[in-house]
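Take a look at this single chain, the form predicted on its own, given in structure tokens.
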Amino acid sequence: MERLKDKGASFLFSSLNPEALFTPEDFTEEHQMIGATARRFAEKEVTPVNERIENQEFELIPELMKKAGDLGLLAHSIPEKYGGLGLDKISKGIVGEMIGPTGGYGVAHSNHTCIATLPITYFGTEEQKKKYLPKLASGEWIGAYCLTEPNAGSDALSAQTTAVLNEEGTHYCLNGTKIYITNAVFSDTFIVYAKVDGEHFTAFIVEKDAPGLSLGPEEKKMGIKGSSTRSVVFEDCLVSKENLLGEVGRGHVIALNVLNLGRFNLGSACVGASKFGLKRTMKFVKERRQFGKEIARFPATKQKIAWMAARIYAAESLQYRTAGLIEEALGDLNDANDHRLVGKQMGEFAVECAICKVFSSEVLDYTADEALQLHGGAGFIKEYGAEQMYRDSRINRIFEGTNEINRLLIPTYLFKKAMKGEVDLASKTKEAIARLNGSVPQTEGTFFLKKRQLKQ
């Protein structure tokens, strides 16, 4: 496939290269067997006992992520020299599809691969690495990643959380305390940000038995009751120096960028766990009968399923034409140690990210809604499975950012770009409005369209 050499929101105001763009029809067979296996995990080891992860036998999930670890699960997007495949953004989006209909063990499973263990993978030291990577791989740890406090949730860079170093040089003393942190109970590392001196915003690897760490009860959640949530505080929490994560004062480098893969990956999440909940629905409503036959013949119903499906399309091609975007970014990054480069093209398609976590997260909500609705009152019912999706989809307009902060980074993003000339804002903006009027030859040609069918 020919690779991309658009810049990040280029899609906004250049012209499109259909050829150019990935799409599932682009997989290769590793892509396809990678597929395969988290499909079959999810199907074999998790959906078994998805009613215990509800109840909350938190043991479950690190049993569960280790069983991931030794198929690989866990290991795409860390280099095969630290433990890890190497695979490329686009199995990182497939694993993440197939993973997404498990709910809560999911929240888990996407959490550790993505902003729990990228920040090492792409900003640690080779040291760090060697530690931790191998470790997080297999499954053999488990990572959390510490961000939001009670004062700091969208504006993260106004954290209390302080640290300072010891008169001996030898560890930094956290004091502050991070909520809502997804894998508290079960994590053995935690990516965790605070403010060196009280001033410049850093980021440390912190392990669960550094003296001074501690958790906050189990928070009841509304739904994903099978991921952990928790506070997490540092009293006097002493952390060596080693573990510092990157540069002192550049931890919103670390921080934001890889957000920004964390929006990728849940929108990878949300399209499979909208997959799986037009198949259930389809199923519904080809064996339940009213006035004498099968509610799917009845228009409204082919209209929602119509709706459904189409927007779950959408979706799909969003996802996998921003993962090849993705890959174009960062797949000869792996081992790069520049990581101010690393963290400018972690950010390179962080509008294109955030689409795909505000368009995804809302398609699953309207499917959701819409698979409860034509579930009638089955859909109320625990054991039809439509009420945990009803529940779990919720959160997904709310982490990794808002849907509202994330529309707002559209704009602002290429506005920036405008003010430092990389586009010319002014005559794009003149150019548009005379096609809307007409006054520009329009040319002609023919969008080929790649036959495609939801694979779920």
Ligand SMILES: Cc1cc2nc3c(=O)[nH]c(=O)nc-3n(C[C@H](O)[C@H](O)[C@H](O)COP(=O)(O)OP(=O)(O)OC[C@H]3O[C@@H](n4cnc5c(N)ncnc54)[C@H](O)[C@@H]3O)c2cc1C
Second form
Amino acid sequence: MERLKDKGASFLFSSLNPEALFTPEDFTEEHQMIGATARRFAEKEVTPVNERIENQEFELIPELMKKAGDLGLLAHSIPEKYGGLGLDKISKGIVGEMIGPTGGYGVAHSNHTCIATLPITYFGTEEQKKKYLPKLASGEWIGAYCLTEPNAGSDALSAQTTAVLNEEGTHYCLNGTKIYITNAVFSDTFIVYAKVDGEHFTAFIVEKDAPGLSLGPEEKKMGIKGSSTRSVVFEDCLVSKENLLGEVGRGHVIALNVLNLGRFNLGSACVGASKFGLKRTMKFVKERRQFGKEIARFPATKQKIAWMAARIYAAESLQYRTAGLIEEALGDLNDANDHRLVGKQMGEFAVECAICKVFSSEVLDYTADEALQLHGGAGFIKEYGAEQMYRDSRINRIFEGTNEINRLLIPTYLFKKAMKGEVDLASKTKEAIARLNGSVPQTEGTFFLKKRQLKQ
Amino acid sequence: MLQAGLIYEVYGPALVHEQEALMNLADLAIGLYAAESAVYRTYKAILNNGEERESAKIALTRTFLQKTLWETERISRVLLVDLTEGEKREKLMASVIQACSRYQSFSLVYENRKIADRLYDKEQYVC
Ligand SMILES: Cc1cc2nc3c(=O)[nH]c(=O)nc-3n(C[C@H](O)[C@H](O)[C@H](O)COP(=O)(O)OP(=O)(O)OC[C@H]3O[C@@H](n4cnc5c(N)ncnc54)[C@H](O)[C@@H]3O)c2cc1C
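In place of the form predicted on its own, output the structure of the form predicted together with this ligand.
Expanding to the full complex; the earlier chain stays at the top.
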């Protein structure tokens, strides 16, 4: 992996050069522009129809996605050659953040641009990219990602859906059930994982009118009601051999690596939603008066606001730092055909992406909870909006790998590196103890020492 | 790294079964990545614009660090109790407490009020 300056999880054992760190202060004009476009879209197009989205008028979502597509908000991560904009991963994070406050619509949007499109962008053949990417970039088609099954949730690779090549050797025959599939009702393409001959975990692109594909009823959910969630059933569903994605037996490389980018993006959306919640709450506490003054003036309120803001600052900082790292790993691979290299590069920052997901989703949950609390009784009443934020927030700790699964991934990755001899755990441990005991001189200012301590 | 090393030392390759320790370790790593990202972002901004103009970032960073440090110390102490015993535990515990408390001696009550006032002024999250 000599091509990378930074290696995955290196923050655990080496120090950082601030010059190499990407921060929101480094946004270019292009970044600002796509951010402004996305923000305007969310505020002007989505928010005004929020109530209809919440009432599950599902025809609205494809209409809004088409508008988003016209503005380039679905195309940022798709190469220009296939009708996309070919922008960097920073832009992806920015759009994710701006769409974050839009609840159910945002989930539909992000699900489409990330886990439903990226498998084709990074692992598709030339023909597959030509056929699908322009339509997915424009919003003419919408995508879904079908991994979860009744008996395979966190343990996704234990999927029971099967794929068998027919006698003529032209089609795979799929059998099985996927559950909780986002966007199912309005999707045109489904990325489906199945085991070839019941053994080899493999990805397929299935179109909605494939014979033998059917949808279950709409699930009744706690939140993100605007995004459709249904089961997708395959009964002797015939899928052309050309729609096999990647290699037979290597579907896990696609499934898991695409989730890395999905987790990063989910974190971005959570930061956007948190900022929105804080803004709405500040407006409320400045208007609401009790004991003869605005509740904003009470020191306890101020402390809550400061704690929310500090957490959001940290979340925003780690999201864009990770965006910079992913861009470094993948920036020049948008149109690469070396799928093994792509897989490797996408997996390099798995720990950082898991942290984005866990940390930012928990910042959002914290913010949503405090936002609701500061609204008092109004927080519990629908028309003030805090209630929806609270309900919508909760799913982020569950999907794209529960926060527990993501937490477990973090130390496991480090220990795997140690076992492979890529990290010398024993000497790093000694070094940490020496530092703790103060035998390594610390010369930097106090601001820095704080960080040092954490590292130990 | 100390905690990671200890876990490895105590359990070896069987550590995947020690989920309680792994979860704690994950939280230390998350705290570190978050704190480092905030601190270096602020530091970079100070290098470019000076402390005065970046006072908002400094305040937000300090508030975040204070919370994270307490949490780091708490988790580290739990892990030490789970993973070590006797003299080794006592020595490491003392080091961890001493190291962490060196930076917990500042009060942020006043600074936090200022953070809120600044945000009220702009009516949105700014840094
Ligand atoms: C609204 C919604 C939309 C979704 N959209 C999609 C989609 O578009 N595509 C898709 O493929 N899936 C989707 N999902 C599924 C989602 O990704 C799964 O629900 C999630 O991965 C968890 O799987 P599970 O529900 O089977 O829970 P389980 O795996 O049964 O987990 C239950 C609990 O056990 C814990 N647990 C599990 N294994 C371990 C372990 N080894 N160690 C410790 N704790 C463990 C978990 O953390 C969790 O707390 C969606 C789900 C919802 C609710």
